[in-house]
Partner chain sequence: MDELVARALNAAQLHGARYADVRVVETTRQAVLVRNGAVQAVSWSEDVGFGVRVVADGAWGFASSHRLEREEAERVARLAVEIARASALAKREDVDLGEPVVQRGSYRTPVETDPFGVSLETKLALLLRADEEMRRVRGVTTTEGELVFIRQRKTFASTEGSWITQEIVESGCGIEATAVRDGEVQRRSYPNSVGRHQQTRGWEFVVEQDLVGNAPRVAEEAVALLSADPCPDEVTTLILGGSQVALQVHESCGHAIELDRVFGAEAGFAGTSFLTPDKLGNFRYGSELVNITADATLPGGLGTFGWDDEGVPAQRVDIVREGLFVGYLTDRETARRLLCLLGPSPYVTGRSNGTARASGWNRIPMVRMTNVNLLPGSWKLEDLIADTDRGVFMDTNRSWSIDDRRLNFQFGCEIAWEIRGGRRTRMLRNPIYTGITPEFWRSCDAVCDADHWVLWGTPNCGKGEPLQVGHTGHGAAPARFRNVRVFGKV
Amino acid sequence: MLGEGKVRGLLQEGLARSRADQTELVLLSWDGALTRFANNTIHQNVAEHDAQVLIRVAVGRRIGSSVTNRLDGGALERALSQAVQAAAAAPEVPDFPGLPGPAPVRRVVAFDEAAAVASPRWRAEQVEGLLRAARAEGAVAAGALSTGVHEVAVANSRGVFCYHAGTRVNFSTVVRVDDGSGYAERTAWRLEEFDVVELGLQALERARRARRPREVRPGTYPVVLDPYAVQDVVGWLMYAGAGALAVQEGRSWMNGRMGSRVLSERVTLWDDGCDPDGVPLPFDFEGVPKRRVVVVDRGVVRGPVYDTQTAAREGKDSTGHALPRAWPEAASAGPVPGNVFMVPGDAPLDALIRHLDRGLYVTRFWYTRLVHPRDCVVTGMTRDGVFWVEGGEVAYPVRNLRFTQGYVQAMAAVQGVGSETCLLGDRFGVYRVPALSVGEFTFTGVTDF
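Any chance you could show this chain by itself in the form predicted on its own?
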């Protein structure tokens, strides 16, 4: 861990070396370790320390960027020079509003000392508890448990300096029993929220139940989606259409639907980078304080999140949702919600299943890809446990199915919301979501996976 004082000095030195009209430096540092297991054996323990400085410069209205993970002054100066050269060769950005100025940033606590100092022994003991249970049942487990500390800092030539340090714990596993498989995953910043053995036992039990799957015909069925599947739905809705750039370019599911009840009134989604029930980060990668933004309120589409440039196009203020501009994905994605929450309901998962007369209970989706952004149409497959429900009871497991489904229409058909939520993550953020009962979901084929 570098610490705020060292980071501040490093970035200020970099700004002093820049020859650009405007300069932005984003530091991302990670001290982490991972214990990986497969075939009921821990086979890898690795530790990593890395720090990157992402550079964005403006020369007039021409923008250039570069990245370095060498933090000495000479390396920073060379990277800054490369960014200036890139800007000189780039076309002008006519609506570039300039870098944001400083604004007060709320301090949030997202640092857990126990997570920061978690040892290889602790991770190994946690994983070994799961592996003993798997061996005893004749099951095979694979997965990974990681712990670490991340630092994020932003400084620019207009006087912005923001710094945040936090911890992160991630666990995922797939457990197989004969031809059945089960899955479990969690993310958190507090170590006390993790019970690796309990999560592994959940995956083991689901694998047992998933053995000897039968085939069901493709078609449109009512479904109960576990939080793992719901995270995929919410994640695609956020990434592929809840940012202002997608709306401004006319490729969002929000276009033409602002202020209308498009989703079920049981669906409320918001983003809050300061909520400790997520993985907090109180500012974005431009150093703008994050605002709480309600994206969907009881089914009504309220609007997207903004970064500085997309906000300026509409005469608005940024909501603090810029991604690092040096990431290739950020150029096309624009601002994206990264700490997403969904209002839970009052029904436990088993109650959602009891209210399903005939349909499917789906654990998670896998290998999903966006087909058409207008309705957030996604194609993918089920994985690690799909079950036929008859008369409100799980009757038997079924083979994995391929689907092509508009996630907007799926969320419009939500009939019930689970009372418990899980915190799950992907590349672009974290999502605290419940299970859902959905009236219609279209499956197009049976897979061999």
Given for the second form:
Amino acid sequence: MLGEGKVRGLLQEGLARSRADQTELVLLSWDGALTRFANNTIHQNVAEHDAQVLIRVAVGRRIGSSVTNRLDGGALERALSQAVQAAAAAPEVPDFPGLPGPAPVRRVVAFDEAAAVASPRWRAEQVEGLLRAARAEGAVAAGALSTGVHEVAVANSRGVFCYHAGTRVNFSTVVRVDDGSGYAERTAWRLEEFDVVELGLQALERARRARRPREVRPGTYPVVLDPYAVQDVVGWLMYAGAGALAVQEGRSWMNGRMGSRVLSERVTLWDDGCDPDGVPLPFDFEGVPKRRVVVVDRGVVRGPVYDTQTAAREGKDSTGHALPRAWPEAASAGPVPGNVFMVPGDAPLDALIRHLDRGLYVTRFWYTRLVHPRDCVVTGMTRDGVFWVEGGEVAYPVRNLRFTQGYVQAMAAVQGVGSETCLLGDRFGVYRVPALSVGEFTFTGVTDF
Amino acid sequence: MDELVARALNAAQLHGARYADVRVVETTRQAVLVRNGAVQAVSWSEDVGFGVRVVADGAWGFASSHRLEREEAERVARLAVEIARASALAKREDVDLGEPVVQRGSYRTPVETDPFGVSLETKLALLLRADEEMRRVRGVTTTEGELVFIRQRKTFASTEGSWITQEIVESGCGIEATAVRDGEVQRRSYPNSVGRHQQTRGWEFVVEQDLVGNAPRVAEEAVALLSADPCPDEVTTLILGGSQVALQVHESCGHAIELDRVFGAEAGFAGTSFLTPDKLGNFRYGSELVNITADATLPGGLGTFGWDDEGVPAQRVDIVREGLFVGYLTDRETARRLLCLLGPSPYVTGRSNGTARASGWNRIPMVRMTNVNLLPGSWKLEDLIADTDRGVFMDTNRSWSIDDRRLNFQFGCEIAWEIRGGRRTRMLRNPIYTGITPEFWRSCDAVCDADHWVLWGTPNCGKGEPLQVGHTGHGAAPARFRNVRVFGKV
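Form predicted in complex with the partner chain, following the form predicted on its own:
Next comes the full complex, this chain leading.
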């Protein structure tokens, strides 16, 4: 970990060396480790220490960028020079709004000393605790436990400087018993929120109940979705359509639906980068403070999140959701919500199942891909436990199914919302979501397992 | 550099490693992105660091750092051994790498024109011109073009005595046009989707693709798709374009033959495989026309190199021979384990076939695809269409999904045409096909010839935790499959 003082000095030195009209420097550092297990043994166990500076410069309205993970002054100077050369060769960007100026950023504590100093031995002992339990039950466990510290800082030539250090802990496991498998996963920034063995036992119990699955025909069924499956639904709705660039280009599920009740009134979704119940980051990669943005309010589509460029196109202020603009991919993706919350309901998971007369209870979705953006139609598979429910009781496990389903329609058909939420993460963000009961969900294929 | 490597190896041994290797990797990347006539990104990046992998107390440990300093080399080596000792708390058996591998030498991607030597102005002019050609077409709403160039220099050294240096160069390019009308969104891409096509070649690769020449067609097809009929829902004959065959090979064969995956190493994340060891040498994977190789020696592939990241030389191995499943992708550890499990046979040698690859200095090598190829058949595409009375021809991937054992897949393509009476007729939108891997490949009754065969690049293959994005190659030509479920209403 570099620490705020060293980071500030490094970025100030970089700004001082720059010969561009405007300069933005983003520092990302990661000091983390991951212990991976399979077949009831630790088979991969790794650690990484990396830090990089992402540079964006403007020469007039010409923009260039560069990235380096060499942090000495000479390397930074070379990287700055590369960015300026790139800008000099590029045509003007007519709608470049300029770099944002300074604004007050909330200090949010998301650093847990215990998570920061977790040792290889601590991780191995946690994993071995789960593996011991799995062996005793004749089960086979696989998964990963990771801990680490990240630092993010943004400085620009208009006077912005903001810094955040946080910890992150992730755990996921697939436990197999005979032909049944179960799953458990959690994300947090505090170590104390983790009980690896308890989560593993939840997966083991699910696997035991998933043994000897029967076939169910493809079709449209009511479903209860565990939070793991809900995270996929919410994640795609956010990533594929809740950013302003997607809306401005007409490829979002929000287009033509602003202000309309499109989803169930039980669905409220918002993004809040300052909420310690998530994994907070209180500013974006342009150094703009993150605002709390309600994307869907009781089923009504309220609007997307913005960065400075998409906001300027509409005469608005950025909501603080820019990705690092030195990443070429960010130009296509535009701003995205990365700290997403869904309002819980008042029904425990058992009650959601009890209200299901005939339908499916799904643990998680796997390998989901966007088929069509208009209704956020997604295909994917069920995995690690899917069950037939009859008369409000879990009757028997069924074989995995392929689905092809508009996630907009699924969220329009929400009939019940779980009272407990889980914090889960993927490549694009973190999501605190409950279980859901959905009136109709379309399955289009089956497997023999 | 040499001193850093030597120090790391020494430190690992001093702290108790039975085996250690060090990889120093330096990657330079240039990316240029044009969108709607404006330059969105002109980016240059460098990424350097080293990783130390050790076996201590019979278990694996790995640590890595971006700081190329002698003291850091010693710290990282010490940490790798500490991690290995922690791994040993939960080990069932000792790591077995088989016979030592001792290799020395160097390898360099042959390029005609160094892409980093071509001016930025030339690159921007190419993309802006292609973009302009696309935007001339009425009805196009979003256009995008991308160029990517990568140079990776790697040094590998091990306590067994290997010392290898390599320089791999990649060039990638692509354009795409999107059309939106009345809530319908359609996209066409060229030469491939998901951003680009890529090979281990120089600037000459980009020139050959003729982005500007293809731009009007790409844009016109995107607009035409808005008015096209949806692909009908039926079981029919399916002809796939070469890039889609390449992805079909990647997902339903390439991942299924990764031996670490077969042994459960990915069970917690990417999944396992239906191609279990009992099927080796006796399972009919496809029809007799289906011949698949893994070939890291093919010029130009994203899986082409001199040695893998364990120092094992690049090889060509048979995977499927006349439809029969005959080979896995292996690294040193899994090859040894397969030998212990099945004993020696024509399909089992106990030696790695050189597919251990790491995505960078901060990741461990794992079994990855090299160039996994469907070998060419004997058909011309026009003859194949003429020989098809009724069916659908689909091209260019739009979405892909497959289950965690690599059996049940569903792929969407950007475009399709109906085939009636041996002729390509009306255009179809939102075409999707679905199937079960061995049933699908057994239904293959024609593969186009070498004139249609392209070594496609897949620069976005995900596997492992922490995630590693790998670059793989897939030689493929258009092919025909019978009795496939297709649909298009979404």
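If you superpose the two forms and keep the largest set of C-alpha atoms that fall within 1.5 Å, you have the rigid core. Numbering follows the first chain given and starts at 1. The model shown is predicted, which means the values in this text are computed figures rather than measured ones.
**Q** Classify residue 70 as shifted (yes) or not shifted (no) between the two forms, where shifted means its C-alpha moves by 2 Å or more with the rigid core superposed.
**A** No.
**Q** Would you say whether residue 404 is displaced between the two forms, judging by a C-alpha shift of 2 Å or more on the superposed rigid core?
**A** Stays below the 2 Å threshold, so no.
**Q** Align both forms on the core first, then report whether residue 45 has a C-alpha shift of 2 Å or more between the two forms.
**A** Shift of 2 Å or more: yes.
**Q** Rigid core superposed, residue 329 Cα shift between the two forms in Å?
**A** Reported C-alpha shift between the two forms: 3.0 Å at residue 329.
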